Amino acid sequence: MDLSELFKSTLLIGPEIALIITGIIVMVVDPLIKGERKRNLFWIALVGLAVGFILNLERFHNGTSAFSGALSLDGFAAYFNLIFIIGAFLATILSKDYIESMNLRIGEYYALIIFSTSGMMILSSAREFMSLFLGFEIMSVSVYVLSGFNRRSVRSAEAGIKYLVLGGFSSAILLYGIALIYGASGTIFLDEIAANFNASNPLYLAGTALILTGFIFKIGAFPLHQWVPDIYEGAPVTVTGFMSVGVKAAAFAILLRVLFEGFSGIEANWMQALWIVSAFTMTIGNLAAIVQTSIKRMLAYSSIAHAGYALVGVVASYGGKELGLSSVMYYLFAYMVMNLGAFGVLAYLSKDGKECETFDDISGIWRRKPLTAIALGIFMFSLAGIPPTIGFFAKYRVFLSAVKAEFFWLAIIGILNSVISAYYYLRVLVYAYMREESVVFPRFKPTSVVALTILTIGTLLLGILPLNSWDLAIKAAGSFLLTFGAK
């Protein structure tokens, strides 16, 4: 690659370099400036976000690649990266509230959620592994400190500890099954492994195997979901909407690209693994979430079960590659609105150092802050499927992706669990609508009431008219397909 080539390459990644420079211009100006000025970081983060999302719209016209075919700037990354960047946008501006009401320090804060949605967009695009990692590295290692930012919380500190130990756990899993596939191929582009794999191979399945395991553990999903509950639980409560969109989002971006561009020779094997993965984990995470009565923790399982609805359509993917990928990419996006709002919520509750976490939190909020109450019934309703919501749209079309593919079984106990699922989110609205008051509810927080009704708003309109960004998943679905030719 010559110097006016990477030249090029640089200006085409312009949404991935404005987000890097913002974090470093807040890491810089944090420690120049003193007290209410910091404020002022918040602003330039919100800023750098918004640049980044104006870049990110001209890929959705102009597909091309970069740096050698290393990055594709394609539809299906820009529907992603708009994942990642409306939740990290609207994940800012909940942090806001928060940070002041919990005493955390403020600028590294904004930088490393900005750091961690760069390293997310990176991912989306990815097609040879070496980007990949970079990617995942760049978002778990911001997203580890995230995890424990809140330095004077025992609970926070583990959390941080146990993610970096699991984190760079799978991380060694990941990259020992790159290494392998590297051996078995001599190449780390996913089209060339795809041209050249072998079943037969020891190293090919060996490696297959290995790299689909770091990706379950970066979806959470069964049998790699156990740290979820604990991560989830002593993260700060907007870290752990912000990660819980985020980090998911962006697995299953590189989880689709490799499986369809670097492992279409053995679709019918990880198919079939991963039915069974999906099963299980919609399962688990919603039997869990029943006995819980934290709902930090409640929401961590029901993230969970969520990852395995998901994995649905990746699965029916198999039967009619564009309805099930574009059923995953909209699912994936719904959940971000409706669990971002559900843990903004929590945020907006939080106050005095103290997180809402426990059910007796939200005691009788109707009484005192009824338009917070209506804001999280919409949330809870629309993550248990009832219409007219985002959420049922968004099973609706995972469902009917996976009747269509005739996977009919997975279906059906999808249906189940997401009949299940309804028994513990409306346990919330029993604790909010008809319960007594048992704490006193913070001040109105203007800033966090900005984010919230924006998420209450595309969750009931995005539901009630879902076409417009159910047509925005499709495009995006076809665009990937015809990056490498699938039909």
Given for the second form:
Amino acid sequence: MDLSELFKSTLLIGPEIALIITGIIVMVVDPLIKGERKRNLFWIALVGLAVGFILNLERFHNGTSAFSGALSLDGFAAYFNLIFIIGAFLATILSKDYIESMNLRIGEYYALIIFSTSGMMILSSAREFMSLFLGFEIMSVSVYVLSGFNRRSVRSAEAGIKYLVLGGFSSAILLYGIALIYGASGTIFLDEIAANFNASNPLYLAGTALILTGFIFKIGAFPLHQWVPDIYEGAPVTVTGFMSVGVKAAAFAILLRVLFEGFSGIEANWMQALWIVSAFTMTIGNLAAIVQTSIKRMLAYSSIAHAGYALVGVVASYGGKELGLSSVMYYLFAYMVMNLGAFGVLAYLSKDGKECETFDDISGIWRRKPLTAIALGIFMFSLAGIPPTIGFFAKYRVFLSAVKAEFFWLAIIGILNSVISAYYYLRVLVYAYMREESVVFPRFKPTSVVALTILTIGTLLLGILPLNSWDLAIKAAGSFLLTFGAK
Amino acid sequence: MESVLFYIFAAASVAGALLVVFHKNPIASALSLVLTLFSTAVLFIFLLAHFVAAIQILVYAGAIMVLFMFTVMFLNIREESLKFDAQNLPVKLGVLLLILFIFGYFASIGFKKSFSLNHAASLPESFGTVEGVGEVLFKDYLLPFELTSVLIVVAILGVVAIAKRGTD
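Please could you give me the other form, the form predicted in complex with the partner chain, since above is the form predicted alone?
In what comes next, the whole complex appears, and the chain from above leads the way.
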């Protein structure tokens, strides 16, 4: 690679660079200003994310690759980047009131959200294991810190340490897998690995298994789902919202790319493994969610279940099927909208250093705050997959793709699980609409309301008119299949 | 000659790693890590990666180990809180060795298969020298190199966010 090519490649990764520079600006400006004025860092963060968003749109039209194929800047990556940036943007807006009322450090918070997003964006386009791992770590390390961000809360600190230790362990497993694959193939580029792939060589099998393990941990799927409830419950609620949508989507992006591009040689093997993982993830997530007494913990288990639904789509894209791939991508987008909304409502109802997390904390909001109650209702309907919401449409696509790919049993397990999940989502609404209030609700928070309104309208509107966003997912999946020339 | 030295240092590095895990005294554990890192550095020299070997000793065995020692001393761990659970020790060690053996067996098959493919190209002249490493680092792997710096910035930011006292 000569210098002019390096220069060209650097210009191509504008969105990532924009976010990293924004993160550094927030970080540097933070100690220079004092007190109340730190709240203005919020605007720097929003502008940076908006710039990243606009620069990223270009990639839908002309996909290229940069750094001699280390990054593939195709529609697939662009679609996932859209999920990350919109997610980070709305999470930032939702966080403003929350971190100010909790008295958390403002500058570091926004900077870490932005750095984490830039790591996810590297991850979604990485086609080479070294950049992949670094993107993975940039994303993870930021999120470790964010989950332990509320230092006055013992549970937040516990969540941070737990996530750091367990996440470090999973990264080590992933790295070990990468090392074995490198040892066997002599290369870290996914396309070259696919070309050298030799299924009778145990190193490839062991490497694939270890890499898959690392990703399954980050997705929060069975059997590595145990960390999810503890950490999602302990972390500040806005951080939980951000990481449940962003980190999960990023892990799915890289899972899809590595499996389909790098390890298509043993497709039948990992497909069967993921079939089992998916069925157990849905079932265990849903069954455990039923018995929870804290909404935050219930939503954590529900996020495990949703990872299972998305995995149905991964299994259904076996053989490089466009429908399955686009259904996973669309599902993650839909999950971003509705889950961020659900956590956003919890953040909105938190006040004076106390989070809204038990069922008592939301009982009777219908009487005092009818609009918040309606938003909560829409998000819960959407998470349960009831029409006319985005959640219904996304779930329909995932199960449809499973049926079309002839995974009937997986589709049946998924549908049964959706029925079970309706119970605990609707239980939230029973408390919100039919019980007497037992706590005093916080005052009106203008900034969070903006984000909640956007999310509510998005959940409904895309549920009624899903076609545009769905076409985008199909196009992105098509561009992904083009990059490595699958059928 | 080379293979004899290889086995000596390979054994030393494994022994050091085991001592890190099994030794009661955390300071001794940390010092055993130096042994492992030093022996690995020697193995790097056998692979003609002189620069990496030098960096391994300077950075890991030098700087990082000092940090480890400081942390261990700051934590001021009492001896009895570290009582090693000696119950079923032979069984535990046996299982560990069995796993290692099975893994080593399959790995050796795997590596034999990989290298019969003969994709290990002949090494360039500058391999392992400062010049060669620099060339690769700043041209072929510029992106990972820069991403590493972002990762370090994030880590520093995280440490400050967690360790700094007060909120404002």
